[in-house]
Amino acid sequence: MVETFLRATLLGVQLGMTLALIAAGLTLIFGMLDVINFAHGALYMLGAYFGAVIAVNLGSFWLALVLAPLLVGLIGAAIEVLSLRPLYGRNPLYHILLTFGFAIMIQGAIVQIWGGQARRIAQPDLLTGTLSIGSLNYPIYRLFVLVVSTVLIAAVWLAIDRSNLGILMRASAHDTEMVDALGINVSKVFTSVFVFGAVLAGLAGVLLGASRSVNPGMGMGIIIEAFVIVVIGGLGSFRGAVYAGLLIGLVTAYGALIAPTLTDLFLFGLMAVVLMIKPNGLFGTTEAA
């Protein structure tokens, strides 16, 4: 019973986070340019095929890793500056259309282009097996998962609370004319913030990739746990998608162990509690980002 309690718990942190992993990338694009992105999942899902295709074609897990999120990276960059970029300062709802529209042309792209079939990306040997902790015998892969996650997201909320880069990054969405008065290129900012979302969400396709299914359903799929991640946690919330990553990983994991149909119940039931009490979430009141 122990053992099975600390494998639902290493579980739950690892899925926890990698979808914040994902969130953050969602979030951060809000907190800065105020976009909702629909298109972020499809960004996730095309960070998997690009890393299933890679690995096949080159041989190589780690080289799938590194390209197919900068690939995923160039393609967000597009998005944002020939479509997004006349938009800013209009009504939301362009964004949302767009962005949607961006995700159903994605999805159609890969169907046609590697079908419906389901696949996957190869584990490296290196990261085959299991490690055994205590008693408890874990898959090296998910250990692997956890920490790259966990390192980059540290890196992230180090980046945004301590570096110039993030107080550049909060100045340009609290006060872009000011920021754009002091010489400074506010659109490439919003540009770079729009790619590093891209990047996160491609990267966490690879490392998820390599666990789940790839497919052209991947998507939609994670950007409703991304979006009920950045509604608990507070839009445009950095901290409050970390700490809603965790929440959200851990009632997945033991909501699967106590009641796997129910899972789905408790993640919205949850979110339905947070907003009862915070309507903006558990982090999104004052905090930018």
The other form holds:
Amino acid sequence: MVETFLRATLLGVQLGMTLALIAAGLTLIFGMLDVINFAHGALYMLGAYFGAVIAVNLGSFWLALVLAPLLVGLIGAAIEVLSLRPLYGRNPLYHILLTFGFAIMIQGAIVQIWGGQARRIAQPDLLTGTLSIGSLNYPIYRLFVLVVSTVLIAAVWLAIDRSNLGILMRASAHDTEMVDALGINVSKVFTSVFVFGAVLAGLAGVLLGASRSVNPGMGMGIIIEAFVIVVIGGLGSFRGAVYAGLLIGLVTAYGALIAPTLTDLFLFGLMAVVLMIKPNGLFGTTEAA
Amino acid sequence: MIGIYIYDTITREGMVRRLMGESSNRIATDRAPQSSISRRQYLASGTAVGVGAALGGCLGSDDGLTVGYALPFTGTYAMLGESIVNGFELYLEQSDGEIDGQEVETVKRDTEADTNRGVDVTRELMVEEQADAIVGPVSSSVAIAMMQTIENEASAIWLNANAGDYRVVEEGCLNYHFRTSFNDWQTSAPLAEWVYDNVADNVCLAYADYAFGQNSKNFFQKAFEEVGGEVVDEVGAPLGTDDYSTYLSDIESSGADAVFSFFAGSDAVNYISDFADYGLDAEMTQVGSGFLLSEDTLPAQGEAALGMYSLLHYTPTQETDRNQEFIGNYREAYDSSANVYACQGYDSAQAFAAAVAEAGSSDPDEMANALGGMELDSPRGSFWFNSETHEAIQNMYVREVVESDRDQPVENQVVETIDSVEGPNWGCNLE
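Target state, the form predicted together with its partner chain; input state, the form predicted alone:
All chains and molecules follow, beginning with the one already shown.
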């Protein structure tokens, strides 16, 4: 019983950190660009598919882990520069329709190119097997995902909080015109943020693609969870995305322990309760909402 | 079979479906016109020529036959729908597009694995397209929704090329319905005795928590207890579960020597891979319904699936001449490997051809009477239709996942054949 509980906790934290990676990109893009990016789940899925293809053809999980997110970043750059940029400042509905269109196109392209069958990225030999902690057996790969996601989240947090780029990003989000007037190329900052979000989503895709199946429905599945996290955490709040990610991860893991069929009810119930008490989410500001 | 890749929440399912539906309707309308336009043209010319053409139609000499595919061509089941069509058309191609000397026209309609769409599609195919045979669907919930329409219209035979829910026979018991595929009893219960004799006398049950998974689990449990086995625990996981860690804890702590599982599609990929990740394969033997370890999941499951057993009515590696010929022809035609769905499509075409030839017409009642009890020479091995239920009475194969020297790392190999399995008749007697 204790092992089951421990295992669920580890799983919840791991899931939470990986979800936070995805939600972080989503929330940053919203916070800075004011764009609700429906294509974010599709970018995560692309990361997983690129990872699968690279892992098979180059025979290395590690190359996949590095190259696939970069490729997704390139696609993110193309999306931002070619399609989103002309639409800034217009009714947000345009962004929703546009990115939703991209989500459908990417999903369609994946089915056309790789078919509808589920696949999976092979775990590197180094990380297969289980680790025994007392009487608890836990797969090494999942511990690896837990550590990598946590380190990445911490690094991003520091970068946003401390680095010049982070300050610039926050400033651009706060007052675009002022930053522009100070002689800083705001559109470059916007592109960087979008690409950064895409890379994080791609990374999560490769990491999760080796512990769950890679299939054409995964993008739409994850985007719902990511949105729930962003809404609970507060739109545009990075800190909120991390805490809400952890919360959702744990609720999912414990939910499966207590009442598997009700897990989704717990998630959406939690969101409803948070919205009733704090309409702007846990860390949302009225301004962002 | 239900539930490949489908998501567990209504919201997600709706999202996926809406998305896929929107993008795919366009594809569907691109494809469908080839057949439907020619049909409309035919009707138009019929009106113009008037009575003569109408009489000609009645005589049926130059009318030709129409096959309506009520299958998913988009969304999560698209691959299954495509395979069934490929199998069906392989047969047509081999007989020069004719059955019993009559030209065969095929019409595709996309059910999108949506119960409502399934009903509309069936009505369209039967009323507008005047189909003589309906081939499909993939999903059991669609099949159950279709029953009423098929019965009311009474104008076509229904070749059920995949939907395996026993309730189609128990509740429907339609004279027009013929299962060219399998039912959920066949892919679970017959394995029980083999497991008891060869693997273990106690099992834990693990299943995707929806109709098909529950049926499979219940049928296995009943059969296993009848031969003296003990079911120590059961674990249900929602459809579309991404991570089985928690459920695997329960399975492990049940202490059983074997686990009987029903999962399909990406669920099966996740479940089997997690099972190996947690090292449970060293503690207990995995057995299950054939969809747990099928040709569409094995490439992703890979070595994690080695040494696991499953039960199905068709295995592409079967060494019989009939099967090897089928596999070869299929590869030549489509440049891909035949799977169980392709075999079911092919056999649906064989059943239709046999029905028309035997009945001497495309009258649905005559075709149905001709098919009851008829034997077909299938790549899976010959099978015949139970004349009471119209279920296929067929061999079931116990397969083990072994290393392969072909293009995939692992494959199924038949270790035992259970001959001519005849299931319960669920109170249906069509004789």
